[in-house]
Every structure is written in structure tokens, then in C-alpha cells.
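Only one chain comes next, encoded as C-alpha cells, the form predicted alone.
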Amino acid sequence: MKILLTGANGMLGSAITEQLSKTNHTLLATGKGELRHNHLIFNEKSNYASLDITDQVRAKHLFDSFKPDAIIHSAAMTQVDDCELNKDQCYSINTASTMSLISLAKEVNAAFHFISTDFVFSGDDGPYVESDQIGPVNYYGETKELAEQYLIQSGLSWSIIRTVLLYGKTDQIKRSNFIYWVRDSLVESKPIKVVNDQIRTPTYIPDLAKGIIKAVEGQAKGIYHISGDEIMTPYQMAIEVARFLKLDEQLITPVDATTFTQPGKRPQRTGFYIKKAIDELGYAPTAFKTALAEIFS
């Protein structure tokens, strides 16, 4: 299968690239600017091309020349506060560019696999199943919801893979994530305040990458929720990190969301029930403590 990936420079995109490069699929991994992950190994079946997804001319050239069978669209503007403060840019990247890529997929008759978010939900009554009513409370969620609806109505073969609060192993090239922020703060003996009134099912990045590849290979159609299966607050996650690394958990103070002044509202209770992904995709989430052992090994 010929697979075109967007967002290869992100934490998720690099994990997908790394896993796909070990298969027999032909991969064109794309990202904004130069490849930022020097550890990724490319070969005769895996290549990288620079692509700013807002550049429709460049995108069309890559689609026409590569002619993918499937697209994994993981590129997005995901920082909630940045999206709230820069709505035009957020819409351009998350919605308009996705619509353009869907149009290009139609021209080459490619399946389209779109990576979305728990933030399409209100957070009033999570965890959620795939069929639950959506209703985002911030602009980031709104742009992803709009892109979802456009894809659903596109007539393409499609899947929407929603996920929750990503964490995983990082290095100096990749962006950091919550797990490393906690570790680094505690190592430096910095007191931190962590919200304890937001419910999530945190997602281990290698698990998500595997689930996405299973969806592509199985030509999955419809909406899938892929995350961990443990319901946790960020505070609970931080405590687990401290205990695993034998750092001072007394430096961590639980607070509620009103402690922070943030431009973008966060949904209070999200997280997913993932039975559909387990049953239909063979998805298997890694336990949080097991993932910590892999991350800090």
C-alpha cells in the first residue's frame, strides 16, 4: 500500500513513520520544513518530503506524483491557547487545509484517515463512545469538528481516529510532553501545580501509532476512539511519574482548573471507552506504569 503521512515531524507522526518504515508499505512521510527526527531510517520504500499543508500547490504536486492509496492526516495546530488567540491560523491549518487534502484524496481515490481529538466533546459527561454527541468548548475543538464533518460528507472511504492527551518517549529533537515536564520540574526541585479536576484516558504514543496503522491496513471505516483505558487526572499522572522515578511527590500540588488563566477553555471530563477499537482493530493499550518503564528505561 502507498501511504502518504502528514505531520511526520510531530511526536505522533514520527512514531507512525518509525513503525511504517519497518513494514512492506511504501511511505511518503511529509512535514513542515526539514526532517527533524534524525533517528528515523528511510529506505527504498520510505521517503520524506517537505510539505506545509496550507500550500495547496505543493500538496497537489505530491499527491499527483506519489498517487497514494491512503492518507494519514496527523498534521494539526494542537496548542489550545494558541488556537484561541490565533483563530485564522488555526482554521487555516486544522480545517481549510484538511478540506483541501480531502479534495486531493478524491482526485486519486485514496482512503483518508483523520486524526482528531477528545476536545470535540463538551466534557460534561465523559468518558465517551464514538456515537456520543459532540460539542466543543474551545476553538481548537471547533476546527477539528468542522474537519470531521467535511470528511464524513466527502464520499471518500474514511476513518476518524480520535485520541486523548498524548505522552511518550522523547529526545532533544522532539517536542517535550507532560511526562517530561513533571520529571524535569521535580528533578530541579521546582514545586508544580497540576489540575486534579480534569478527567482523561491518557494515550501512549506508540500504542496510538499502532492503532492508526491497524486502521489503515484493515481499511477501517467510521469513527474510532483510541486512547489508554485508565481514567486519570493530570495530577494522578504526575504522582505516578514521581513515584516511579522516586522523586519528591510533595512538590506536586493538586489544583482545579480555575487556578490557571487560560485563553482556551478545557473540557472537564473527557476520556474514551475504547471497546470498538479493541474489538474491530485489535487495539491493545499499554498500562500507564508499563509505559513509564519503557519511557524512562
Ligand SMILES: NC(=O)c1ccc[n+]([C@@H]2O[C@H](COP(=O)([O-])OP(=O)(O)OC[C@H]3O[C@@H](n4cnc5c(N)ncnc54)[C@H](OP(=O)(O)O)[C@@H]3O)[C@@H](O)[C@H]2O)c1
Contents of the next structure:
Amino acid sequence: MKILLTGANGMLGSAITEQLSKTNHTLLATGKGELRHNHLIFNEKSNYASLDITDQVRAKHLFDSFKPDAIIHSAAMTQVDDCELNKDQCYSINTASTMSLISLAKEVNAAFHFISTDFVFSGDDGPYVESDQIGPVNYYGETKELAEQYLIQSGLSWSIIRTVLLYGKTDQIKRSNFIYWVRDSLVESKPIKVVNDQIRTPTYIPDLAKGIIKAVEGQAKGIYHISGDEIMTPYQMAIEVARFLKLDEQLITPVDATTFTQPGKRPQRTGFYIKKAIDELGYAPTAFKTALAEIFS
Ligand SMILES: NC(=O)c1ccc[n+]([C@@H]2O[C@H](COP(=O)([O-])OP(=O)(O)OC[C@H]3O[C@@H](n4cnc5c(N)ncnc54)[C@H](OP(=O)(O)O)[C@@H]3O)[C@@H](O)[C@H]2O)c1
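Any chance you could show the form predicted in complex with the ligand after that form predicted alone?
Shown next: the complete complex, the earlier chain at its head.
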């Protein structure tokens, strides 16, 4: 299968690239600017090309020349507060560019697999199943919701894969994520305040990449929730990191989200029930403690 990926320089995109480049699929991994991750190995069946997804001319050129069978659309403006403060840019990247890519996919009759987020939900009553009512509480979530709706009505073969709070080994791509922030703060003996009134089902990045590839290979259609299966607050995650690394958990103080003033509101209770992904995609999440052992080994 010929697969075009967007956002290959990102946390998830680089993991998908790493896994897909070891398969027999023909991959065109694209990202904004140059490829920044030297550990990714390309071969005769996998290549990298720069693609700023707001550049429709460049996107059309790549679609016409590569003629993908499937698109995995992972690129996005992902920082919730940046989205709230720069709404035009957030709309342009997350909604308008996704619409353009969907139109291009139609021209070459490619399946479209869109990576979306738990932040399309209000957070009043999570964890959520795929059929639950959406209703975002911040602009990032709104732009993703609009893109989802456009895709659903596109007439294409589509899937929407929503996920939750990604974590994993991202030092190779010089990116931090929540667990590195906890580790680094504790190693430096810095006290940290961590939210204990939000729930999530944190997602181990390699698991998600695997699940997405299964969805693409199985030509999955419809909405899928892919995340971990353990319901945790960020505070509980931080405590697990401290215990695993034998660092001082007394440095971690549980707080309510109201302690922080952030431009973008966070939904309080999200997280997913993932039975559909397990049953239909053979998705198998790694336990949080096992993932920590892999990350810090
Ligand atoms: N991280 C989470 O906890 C989380 C949770 C739920 C859903 N998701 C979704 O999962 C997907 C992957 O997110 P991630 O965590 O891997 O985020 P990420 O590391 O921020 O990756 C997003 C990628 O999109 C790229 N991008 C931004 N604007 C672009 C543009 N105009 N053209 C081309 N590429 C552009 C970024 O490029 P640069 O690297 O050059 O900036 C980045 O590499 C996103 O769709 C996100 O909404 C993430």
C-alpha cells in the first residue's frame, strides 16, 4: 500500500514513520521543513519530503506524483494555549488545511485516516466511547471537531482515530513530554504541582502508532478511540514516574486545575473506553508501568 503521512517530525508522526519504514508499504513521510530525526531509517520503499500542509500547491504536487492509497494525517497545531491565542493560525492548520488534504485525497481516491483528540469532548462525563456527544471547551478542540465533521461528510473512505495524552520515549527527537518533565524536575529536586482533578487514559506512543497502522492496513472505517486503558490523573502518573525512578515523590503536590491560569480551558474528565479498537483492530495497550520500564531502560 502507498501511504502518505503528514507531521512526520512530530512525536506521533516519527513513531509511525519508524514503524512503517520497517514494513513492505511504500511510505512518503512528510513534515514541515527538513526531516529533523536522524534515527529514522529510510530505504528504497520509504522517503521523506517536506510539506507545510498550508501550502496547497506543494500538497497537490505531492499527491499527484505519489498517488497515495491512504493518508495518515497527523500534522496539527497541538499546543492548546497557542491555539487559543492564535486562532487564525490554528484554524488554518487544523481545519482549513485538513479540508484541503481531504479534497486532494478525493482526487486520487485515497482513504483518509485523521488523528483527532479527546479534546473534542467537554470533559463533563468521560471516559468516552466513540458514539458519545462531542462538545469542545477550547479552540484547539473546536478546530479538530470541524475537521472531523468535514471528513465525515466527504464521501471518502475515512477513519477518525482519537487519542489521549501521549507519552513515550521522545528524547531521540529532542522533544519533552509529561513524564520527562516530571523526571527532570525531580532529578533537579524541584517541587512540582500536578493536577489531580483531571482524568485521562494516557497513551503510549508506540502502541498508538501500531494501532493506526492496523487501521490503515485493515481499511478501517468510522471513529476509533485509541489510548491506554488505565484511568489516571496527571498527579497519579507523576507519582508512578517518581516511584519507578526511585525519586522523591514528596516533591510532587496534588492540586486542582484552578491553581493554574491558562488561556485554553482543559476538559476535566476525558479518557476513552477502547473496546472497539481492541475488538476490531486487535489493538493492545501496554501497561503504564511496563511502558515506563521501556522508556527508561
Ligand atoms: N500530544 C498529545 O497528547 C495528543 C493528544 C490527542 C491528540 N493528539 C493528536 O495527535 C497528532 C500528533 O500529535 P503529536 O503529539 O505528535 O504532536 P506534535 O509532536 O506537536 O506533532 C505535530 C506535528 O505537526 C507538525 N505541523 C504543525 N504545523 C504544520 C504545518 N503547517 N505543516 C506541516 N506540519 C505541521 C509539527 O511540525 P513541527 O515539528 O515542525 O512544529 C509537528 O511535527 C495531532 O493531530 C494531535 O492533534 C495529540
